[in-house]
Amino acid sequence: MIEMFKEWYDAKHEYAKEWKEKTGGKVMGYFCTYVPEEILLAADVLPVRILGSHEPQDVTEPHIFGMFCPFCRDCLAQGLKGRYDYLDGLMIAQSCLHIRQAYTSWEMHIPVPFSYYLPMPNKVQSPRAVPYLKGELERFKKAVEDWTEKEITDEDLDRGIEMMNKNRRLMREAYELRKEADPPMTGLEAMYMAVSSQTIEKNDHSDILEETIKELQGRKLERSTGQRLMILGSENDDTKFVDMVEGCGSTIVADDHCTGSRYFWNDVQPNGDRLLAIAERYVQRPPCPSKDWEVRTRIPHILNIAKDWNVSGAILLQQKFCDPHELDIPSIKKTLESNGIQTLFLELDVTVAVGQFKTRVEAFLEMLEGEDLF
């Protein structure tokens, strides 16, 4: 069953088109994981995260600054090339400047029937963040109802919340298995699993997840675990990079990025007021560095993951020109290394210099192995 996640990852556009043809439903493309999918699912809309293709491109230059992060430019290129021509809607939740520009350029230059900008508060530590977001969710819910011509009832919201919570619980259960001395899944398999959850209908994904977790019980990989690594930082779904790192003699057992554990770390806690509960969940989730102030909550969260999953080293990834993570990484590096967890910093572009990075990863792993001898 675990192979299904790779199939979905490779054929996400085909899946969405087939889903749309089969159900007659609408598909919403979204740019950021602060988008409350619960409300879209309640309206029987398929949320599909817009991702790049990791291919060189030259179509975004008239629309977005060349010094904006490669991920944002890669995402916009997918729209300009027509690869998301099946979308009925497009939206973003308030995020970093670069991905907002990708959304704005898409909205201006690529026709889409419905678009929505959700003002997610950046200062999530403010006592006003939750009530503010609840008010914005009320407006968003009304806009989705008008767009779909469908009333979203409390029962619909309960269904959307449970679909998301179930998928999150199963993802966490699968990630827990990576704590084992010999993890039953590779980091590459985990990446396919996590990223596909952001493009596939949640019930379909959860069904395969349940079967996969059964399959993983007692599963033994025909490879040495090697060094236990964590990857963290900017958005990363570059499977060639992850495959290369693990091919050098390691296993990625943990992560902290928006295409990984940050997406499913915490649930919506029902409290009778559905939109309030959703607002609390998104305000309280492990934050993106653009929202992690004034108290730096990400650093102890990342350190706890590193310790709980018993990692020996961490690869800190920054999309080129990504200001929030560039400011975030020095403190994370200092904290991890002061706790005995060595780090390697790598800067990502649209296409990853796998050969150059391989040399640096091999040297990093040799250093970790040398430390194990003493």
Contents of the next structure:
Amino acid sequence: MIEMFKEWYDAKHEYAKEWKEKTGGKVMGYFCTYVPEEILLAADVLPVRILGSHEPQDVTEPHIFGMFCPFCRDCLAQGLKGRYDYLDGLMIAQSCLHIRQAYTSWEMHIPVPFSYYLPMPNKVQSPRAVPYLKGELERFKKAVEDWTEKEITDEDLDRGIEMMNKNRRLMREAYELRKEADPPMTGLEAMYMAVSSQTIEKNDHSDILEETIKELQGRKLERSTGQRLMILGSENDDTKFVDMVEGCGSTIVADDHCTGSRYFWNDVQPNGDRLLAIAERYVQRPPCPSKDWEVRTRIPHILNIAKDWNVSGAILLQQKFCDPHELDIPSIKKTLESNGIQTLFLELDVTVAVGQFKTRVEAFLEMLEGEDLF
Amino acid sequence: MATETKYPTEPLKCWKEAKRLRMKYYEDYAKAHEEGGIRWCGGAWSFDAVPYGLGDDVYPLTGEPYAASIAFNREFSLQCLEATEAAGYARDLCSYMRNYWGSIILNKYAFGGEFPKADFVWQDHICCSHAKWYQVVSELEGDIPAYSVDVAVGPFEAIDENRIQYIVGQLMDGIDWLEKTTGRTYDDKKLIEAVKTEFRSTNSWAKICELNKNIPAPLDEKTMYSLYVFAVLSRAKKEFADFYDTLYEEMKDRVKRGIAAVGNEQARVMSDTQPPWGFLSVFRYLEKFGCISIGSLYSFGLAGAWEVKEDGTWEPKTTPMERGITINTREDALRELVIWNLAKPEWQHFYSPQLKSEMMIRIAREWHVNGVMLHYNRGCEGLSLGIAENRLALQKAGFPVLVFEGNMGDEREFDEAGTMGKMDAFMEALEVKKLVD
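Having seen the form predicted alone, can you show the form predicted in complex with the partner chain?
Okay, now the whole complex, with that chain kicking things off.
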């Protein structure tokens, strides 16, 4: 069953096209995991996160100045190359400026029938953020209703919330298994599982996930666990990189990425006011660094993950030019290292320099192993 | 080669006063504690009217103009940038921020002496770096208290009550925070006065810029940089608003008498984003071609308040006082302040490059420019946002565009000779001949 996630990861476009053909429903391409998918699912819309393809490209230069992150340019390239030609809608929830440019250029040059900018609050630490976001969700819900020409009822919202919550619960359950001394899944498998959940219809994904979790109980991998690592930082779905790291004698057991645990860490806590409950969930989720102020809440969260999953080292990954993560990494590095967790900093591009990175990862692992001796 | 100029020129009468006021601002901040006053730091876009409710002895240090002052001094700037990099921060982050942090780390104030640490941070947040910049400042200055206001609620054209109230609410909370942090009682009358002063100063700056529609233009952009700064140092400061009134009168007089900023004006360009502060000589180089940079969305709209009038022209925004709105309470003042700021031209492009392109094309047409110079500014992700799309839109609208890459605050990323070479080619493309070697 677990192989299914890789298949989905590799064939996300084919899946979405087939889903559309089968259901006659609308597909919404979205940037950033602050998008409240609950409302889209309530409207029977398939949310599909727009991701890059990790191939060199030359189509975004006229649209995005080269000082912006390679991920946002890679995403836009997918649109310009027509790979998301099945989208009916496009949206973004406000996070960093970089990915916003992919959205605005896409909106201008690859028009779709519906596009929406959701100004998700940045000051999630303010008591004003939840009521404000609730108001924004009301506005968004109305826009989706107008687009789909269908009212979203409370029952629809309950269904959307439950679909998301169930998938989140299962994902956390799978991640819990990675706490074992010899985790029953690799970091690469976990990445396929988490990233595919952002592009596949949630019920389909949850069905396979439930079966996978059963399969993982008692599963023994025919490999040595080696050093237990955590990865954290900018958007990261670079499977080649993860494969290379694990091939050097380690297992990635935890993460703090928007393509990983941040996506499913907390649930919507249902209450009478559904939109308020959704707003609370997105305001209270582990934040993107662009929203982590004035207090640095990410640092204790990351440290807790590192301790709970018993990691010996952390690889700090940052998309080149990713300002929000660049602003957090020095503090994260300092905290982890002062708590006995060694770090390796690497800068990601659209394609990674696997050879050079491998040398650095091997040296890092040797250092960790050296520490084990003493 | 020309020896006589086409138009009369003369120095600005209020130039010395501008210099004096700017230096006094930085000295007042440094000396604030000597008389028991308060020092706060924050960005040039922070709601600076609000801390004035704490008293008349409250002095701000706004980060962007301070960092630009550092950048102007290339030697000191390099020391600051390297100190920040040594502290572990990436070289491609906002160069204002890196210069500012370096000044704290080195404990050197650009205007002499040790770096004067603030009593608290009062910031806002619209680009990814704003509140994060001052999160680090707070840490570097010994965990001083920090409060930042999120203003990123979408473009002004899509504003609604929920969006306004989100910001007003944060400012209301912020005033409670200011009282607790400083132990002072907040005075709403001082707030109302400061808010009205902000409306006046930002409206006046726009009126000054509007006069550059005239041919010849009375003010060149390099000089403008030394004058617009007051609206980003403290636009709610009465002294600065009064200065703008004086400057406006002088500008009107220059227009009336046909006084030109560039005596041989024969071509007009506009720029975009912050200039490379260590290399303002590139603007003087343009003058050798009789070419004037009449301004930009940046220098007009970073702090200036504008709106589209009924006849379709882009003109200074009518103040709430001129519209007969009465401001009697804290809530009134904050609400009007928020609405006024949300309309700020330089806040619109954060949501779509199209909004910026429309304003740029409007400026290009109404200020009669021949071409546009876009500074692809590696030092500022906020104002470089969407700049490539702006280039396409300007070209589509029929304006020749020169692109030069650089950095407002990191001299290592600016090629002065290469940029001047590009300007030569651009002038040739505009069919403008060099008048002076």
